[in-house]
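Below, in structure tokens: the form predicted on its own, a single chain.
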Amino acid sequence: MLGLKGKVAICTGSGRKLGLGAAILRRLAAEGCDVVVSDLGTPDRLLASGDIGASDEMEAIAAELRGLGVRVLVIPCDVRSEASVQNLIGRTVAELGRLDILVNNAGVGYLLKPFIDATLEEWQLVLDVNLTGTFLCSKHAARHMRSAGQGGRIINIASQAAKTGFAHLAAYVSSKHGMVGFTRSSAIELGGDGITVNAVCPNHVTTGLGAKQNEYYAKVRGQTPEQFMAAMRQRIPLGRPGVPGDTAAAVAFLASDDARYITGEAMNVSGGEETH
């Protein structure tokens, strides 16, 4: 990909090592970007450990990019808090001279249920980190890069979940179309400062998160999750779900050169699954 050795980016929600963000950073270390890698670290009341991306799993994730010779840096980060996000885009351009590239990939689908049996901290949690975090990061990234006076990517994460709707993933389904909405609104407002904003839709995924929602589906369908997989490979055109690559490689893409007049877009990655 062009003109990205040298770039320094940032993945939120990076910090396991199966994610799609972990992936995402593997792919952007490859192509020359040093990095940041960013996770909660530490869980709390409503984010359980085997929700996050925990400390030792960050470091270990930063130990193998930097076999890939770029700098990385290991900032925990509450997307929920302003003030962490300031911290977690003040001390990058502090320790690494620069921030081109943000990639909001921190999100919460794993509360699958009727939302007649949601509760609205089950909601209000979705929301804040999905959508709520992806402004913060995004306004702070922005000023910076706006300053900067260089010109930046801003990537935002979405999902098939952005475009069509999924039983028992109210909260998911609407915080990813409120992103979708927030891409294109921010395009049109950072485009003067040569900042492209684009998200990403892949569709299923099989993350640790993905096995959760395999296996909840299966279940509520009477299938077994190799039932299930077998359906879905059925449906999608080129025969298979999505694997974290996919989505890693059209991320380097926008934050590339190649896509220097491409803002706005949310670009279904879907393997012809989703078509809209």
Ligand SMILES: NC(=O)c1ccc[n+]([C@@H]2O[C@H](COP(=O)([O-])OP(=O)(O)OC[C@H]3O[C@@H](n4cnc5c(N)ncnc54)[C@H](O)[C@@H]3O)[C@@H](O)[C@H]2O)c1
Contents of the next structure:
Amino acid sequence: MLGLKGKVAICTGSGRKLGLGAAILRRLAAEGCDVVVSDLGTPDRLLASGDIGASDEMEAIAAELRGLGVRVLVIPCDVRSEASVQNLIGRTVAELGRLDILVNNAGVGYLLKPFIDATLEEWQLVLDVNLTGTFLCSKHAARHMRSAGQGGRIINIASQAAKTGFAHLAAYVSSKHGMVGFTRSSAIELGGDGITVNAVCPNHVTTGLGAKQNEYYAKVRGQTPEQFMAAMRQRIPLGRPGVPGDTAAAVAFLASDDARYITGEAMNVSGGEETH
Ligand SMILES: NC(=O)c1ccc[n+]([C@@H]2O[C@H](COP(=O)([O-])OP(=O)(O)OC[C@H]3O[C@@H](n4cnc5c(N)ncnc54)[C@H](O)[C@@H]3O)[C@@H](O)[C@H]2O)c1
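In place of the form predicted on its own, output the structure of the form predicted together with the named molecule.
Following is the full complex, with the preceding chain placed first.
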């Protein structure tokens, strides 16, 4: 339907079953894309094993996606490392023959504390994964797309936190605002190559990351998680928080030929909660 059959897509940070990345790949694979599941694979000093896409979880997602009849690769990648990113792009092109769509989804959003208590190391981790990782992956994907001469799509998973400030999430909010700036600048540079660059800005989705944020904010406000969620539903015009399929649908549209004249945008997927 969307003209995506036979395209090749990478989504970073897509190794968690309940995460937005896996949902994005499910949707792109259902549209006929060959896809690359990519995530850290092994825990990091600041990222616990329960918070990252581990190797066995990546393999399980890949097996599920192969059931949709498309080709699927699993390529571990730490988006903070340029060598790791070059390996991700290089292997994708070598083994799947092309690269049409890059989704920059890898993110860290659960270092929740007042900024005056955050360490430089924590601040740097969030900026490195969310913003520098987006730069590195975009750089190497765009170099390939430019030399292949067939255009392309780069889609950056930003956040409502790219438009609005949130207490105790200063590094995250700063990195997501930065992703929108990078989206706008890179869209200008790549327009002549037929490569569009857009950001998607979801509001709350109860993934692993989202659940941690709920627990934290409910505690800070002296609410139960249920009371916190009820208040959230009340302020969202469409009456519910996001689900992973909402973000995945926006990504599929932006990846499609129907979105060929849209670039440099930061598109809200927030049930009306975010309006600018
Ligand atoms: N859940 C929400 O409410 C929400 C809302 C708006 C935006 N987002 C954004 O959506 C994206 C996905 O988040 P999610 O909610 O699915 O959470 P998630 O924690 O399930 O996904 C984030 C993924 O990024 C991976 N990652 C972390 N560091 C990495 C690194 N150095 N290299 C490669 N991968 C790395 C993690 O392993 C994990 O799989 C993030 O960028 C997040 O900021 C989430």
